[in-house]
Amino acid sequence: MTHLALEGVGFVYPDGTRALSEVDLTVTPGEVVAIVGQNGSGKSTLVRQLDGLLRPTEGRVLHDGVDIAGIRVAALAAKVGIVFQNPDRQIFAGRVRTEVEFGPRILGRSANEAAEAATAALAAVGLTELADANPYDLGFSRRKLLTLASVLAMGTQVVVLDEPTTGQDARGVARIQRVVEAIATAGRTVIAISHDMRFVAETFTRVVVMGAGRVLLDGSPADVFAESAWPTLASTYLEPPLAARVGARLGLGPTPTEVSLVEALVEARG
């Protein structure tokens, strides 16, 4: 599994732009993070180092101890797999089930090989009764757990979602957490960005706030979402989920469960 780590990294843009500021991070095997922060805090370019599709201007990326500076991006995309906000940037084929399939084949899969993991990835993501369809007759949020299902058959040890909730219903949710969950138990990373503060506080064991290009806090749930924390959100105009401001009212913590929840407010209408 790939030991993920970032030392020191700063990106500028062409354009003379600062995206990212001496950002220092390590992943572990196996953890499943989230990455918050408003638009232009360095989310999506910090994200995008991981896989060489960026490289940094100062610092270093590495893999397993390994400076990827010198490895060409697609032997990077067989470790890391991104899924981009937007699907219609993934999707190129005229068959859901070609979609899903070429990310294997690329990585040298045999076609039966490349056909079951594009299977177990349709059905993964709710689309098996899908797969002779055109993409493009999808609707958005379908599209969006297309691009997904292609990144899963693709086997990656580290899975990065760049808004992976954008379009979604509650089952759509739903449905995304149990991939991540799933992705998880096999012992593999979850990266994701998110701004569904519900969906990061309930799916994500560590959250990471960016701003201004920098990390502004690194922790748990509980400690990124307590109060003594939510100035430092604020400054990047983000909010607590509702339970973490419900939670603190109530004195029970920013990590509240529905039962403890359910059981104050009883508590408090007498």
The other form holds:
Amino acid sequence: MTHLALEGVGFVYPDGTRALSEVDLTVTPGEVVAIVGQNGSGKSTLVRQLDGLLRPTEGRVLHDGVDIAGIRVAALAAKVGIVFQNPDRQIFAGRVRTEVEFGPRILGRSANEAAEAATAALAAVGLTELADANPYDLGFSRRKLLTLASVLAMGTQVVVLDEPTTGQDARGVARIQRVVEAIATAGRTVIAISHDMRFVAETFTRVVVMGAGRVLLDGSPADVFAESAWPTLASTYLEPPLAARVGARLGLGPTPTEVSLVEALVEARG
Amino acid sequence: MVVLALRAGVLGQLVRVSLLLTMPIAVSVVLVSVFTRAGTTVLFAIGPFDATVEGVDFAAQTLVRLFAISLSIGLFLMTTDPRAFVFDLERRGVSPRVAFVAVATIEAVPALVERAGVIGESQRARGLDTEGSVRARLRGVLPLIGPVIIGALTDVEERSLALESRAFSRPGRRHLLWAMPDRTWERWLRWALIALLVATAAARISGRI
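Now that you have shown the form predicted on its own, what about the form predicted in complex with its partner chain?
Next comes the full complex, this chain leading.
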């Protein structure tokens, strides 16, 4: 299991734009962490440090206590898999199954192992029946699920999801929630960037709020969406999920269940 | 050209970019010209190949021409907003379709570079080794090139549909809401440069230079 640590990480792009400043973050195996923040707050830059796609200009990134500075991305990809936001920036194969098998094959798995991993990953995202389809015949939401499957099949200990719910309907979001839960149950780590506060509140046990390249808040959804944290959320143009706002008004706390919300609303109406 | 680049504040960048662009061709031009050009004055020999003064002279002339072409194109690209250029062409009567193709082509380059960068990151995150052996890099060609081409085609289709939905192909005269600022001295300079170009071409054809 991979223990991730960022120690005093800063990052400045070649054009001089500072994206990260003094980020200290530790993620233990099996954690389910959401990273939220306004556009340009450094979320994507942060996750790209985890597998060496970007290297910190200050500080260091550790995998199990080992500085990854000298380790190639191709080697780090065996531990950290990233599902990017736009599926069309990844898909290249003419067949869904081939696309999913690509990662495991690149990592050195045998053809049989890759096929088995692809079958399991496609089942996890509900694309089993489309295994022989051309990826470009699928709609956007399914292409996103395909890219998720292609990283799941790699069996990495850490799975990073960049805006996984974009373009998904309620059924797609529910499926992604089940996938996240399944990964966590297997003791693997999930880190997701998201602007979908409801998805974050319902799915993740830890929320990191970023603003201007720094970690502003880091805690459970109950801590981060508590009324006392709202000004900090507002400073990075985030709104707590509706349930948290209604829950606060009704005295149910920042993460009420839907049942308790309905009961309280019925009671409030008299 | 040097004066114009200096005036635009891009001289250093222009020289650097032009040198970089001409370097690959320059190396092959020098090798081929110096060692294969027939000549009477041999400077030195490497195996069966003689380096001649005539070859060096020819290579130098070719390099200067290449560098001049590269400087001209570079200066144009660095100092001209492609959209402004194409809109002005359209104002002067060029077909909107031709103008669109021109601007789309110019703007496609940075978009493709950006797209290729993200695709590269995406495939490297799946374990594709773009820093390893030649074999490993060759293995990565399709996963890198495929999404770039497919994405570019999709973009063109989406852009065309978006344009059509805004009556792009409507016949008749268009009214541009923008006009290129064109000062008097700039017009004079333009005509002077055109006259200089014609005079140079004429002198060259007549054998005076």
